[in-house]
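The chain below stands alone and is given as structure tokens, in the form predicted alone.
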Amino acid sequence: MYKFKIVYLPEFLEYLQEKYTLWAPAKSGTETEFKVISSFAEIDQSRLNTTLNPKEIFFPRREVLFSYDENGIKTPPPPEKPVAVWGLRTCDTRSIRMLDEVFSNAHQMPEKEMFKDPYWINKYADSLLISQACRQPLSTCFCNWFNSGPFDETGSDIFVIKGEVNYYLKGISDKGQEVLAGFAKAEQTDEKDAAEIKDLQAAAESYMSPALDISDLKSKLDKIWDDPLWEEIGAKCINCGACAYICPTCHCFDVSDEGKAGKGKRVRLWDACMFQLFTKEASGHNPRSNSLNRVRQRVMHKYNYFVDNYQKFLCTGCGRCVSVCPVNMDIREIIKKILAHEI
């Protein structure tokens, strides 16, 4: 494990920029989101987690797939440099790895392979994910429900812990180790550093509420498709879609053709199962015409269907949906209600 003094962070980021296009949390009006940065001064370190999730780095909310005119079809050029992301939290690192399974290694049940998305792969290939431990998790955080925690290294290329004087950095992947070994200011940690890290982890975990046992959630959902419980759960939702847009693992999209007079473009845009038009058919029929059906679809996709295909829940417990819902629907309470429901 390596360390360098906190004051050397700008120098470390400049070192990364020699090879990578660097993304990091930055201000966007009153909110914080991941942006391409050119200097350390642009980074917003005031928030535990960004308001907006980092999936847009590799899966933009609006993405031109190709354009065309009388001369033919043009596809977007490949990135000049691979991407490095500084300041991810464990929940977001895990979400990006989940989306990579969907876009790079899609399959069903699980032997049926599906389309591999070149637009994701072109941006994601050779990327460097640098995640940072959460020293003071928020009250909305519930990553520990999913066998994770504020110091979980899963999915990181480099895992970072901010101490009182030093950053402690652990190379998880081979490329992460190579990056750290090449930084001149990095040095090996000692026993005193290990003791500080242990204390920081214990303090961080003390902020977390006890984890809920959700091992029976998938099997419970298998049995309640037509249960009146969904009427109770869905009645409160106003189908604004804020939860889906803020979620780091939601990945529904629509494709639109924009053009006239012999030229145009095909564009991919984020969409959400919470929107009424999402499943409306050309005939006018909508199989999910009411809130009950749409809320059930969202819950079932995350905690049932995705488990069938990928053997994991499509949720990392980041808590963003809890904080942005205008009617205070709390996914944790919905899960508790399902688990406690008598069939």
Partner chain sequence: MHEKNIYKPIPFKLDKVETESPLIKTFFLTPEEDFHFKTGQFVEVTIDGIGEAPYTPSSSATVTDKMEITIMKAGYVTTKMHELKGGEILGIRGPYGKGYPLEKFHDKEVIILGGGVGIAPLRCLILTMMSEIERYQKINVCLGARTPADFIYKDWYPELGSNPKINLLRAVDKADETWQETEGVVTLLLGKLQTDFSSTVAVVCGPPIMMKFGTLKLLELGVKEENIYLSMEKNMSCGLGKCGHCALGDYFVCKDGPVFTYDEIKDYPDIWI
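Got the form predicted alone; any chance of the form predicted in complex with the partner chain too?
The next block holds one chain only.
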């Protein structure tokens, strides 16, 4: 494990920028989101979680697939430099790895044909994900339900812990180790550092509410599709879709055109299963025409169907949907209700 003094962070980031396009949390109006950073001063890490999620980095809310005019079809050029992300939380890093399974087909499905998405792959290839330990998790955090926690290194290329005077940095992947070994200011940690890290981790974990055992969640969901419980769960949802937009793992989208015949752009836009039009067919027929069906679909996709296809929940416990919901729906309460429900 390496360390460098906190004051050397700008230097470390400049070092990263030699090879990478650097993304980090930054102010966006009154909120924070991941942005391309040109200097250290733009970074805003005053919040634990960025308001908006990091899927934007590799899967933008609006992405031009190609433009067309009388000369034919032009696809956007691939990025010049690979992406490095500073300031990811461990939940966000895990969410990016999940989306990679969907878009790159990194996780080969044996029986099901899966396509590789060139737009995702172009941005994601050779990227460096640097996640940072959460010293003081929020009341909305529930990553510990998913075998994770504030000091979970899973999926990171480099894992960072901010100490009192030092950043501690652990190279998790070969790529991450190589980057750290090449930074002149990085020193090896000693026993005293190890003790500080241990204390920080214990303190951070003490902030978390005890984890809920959700090992029965999938099998429970398999049995309650028709249950009146959904009326209770979904009654107050106004289908605004904020949860899906702010979710780092939701990845539904729509392919649409901007422009006119002969000249325009084909774009891919975030979409959400919360919207009535999402499933509406040209004939007028709509398989999920009412709100309850859509709430059920979102819960089922995250905690049941995705598990069928990828053997994991499509949720990292980042808690963004809990903070953003305008009618105070709390996915943790929904899960608790489902688990407690007698069939």
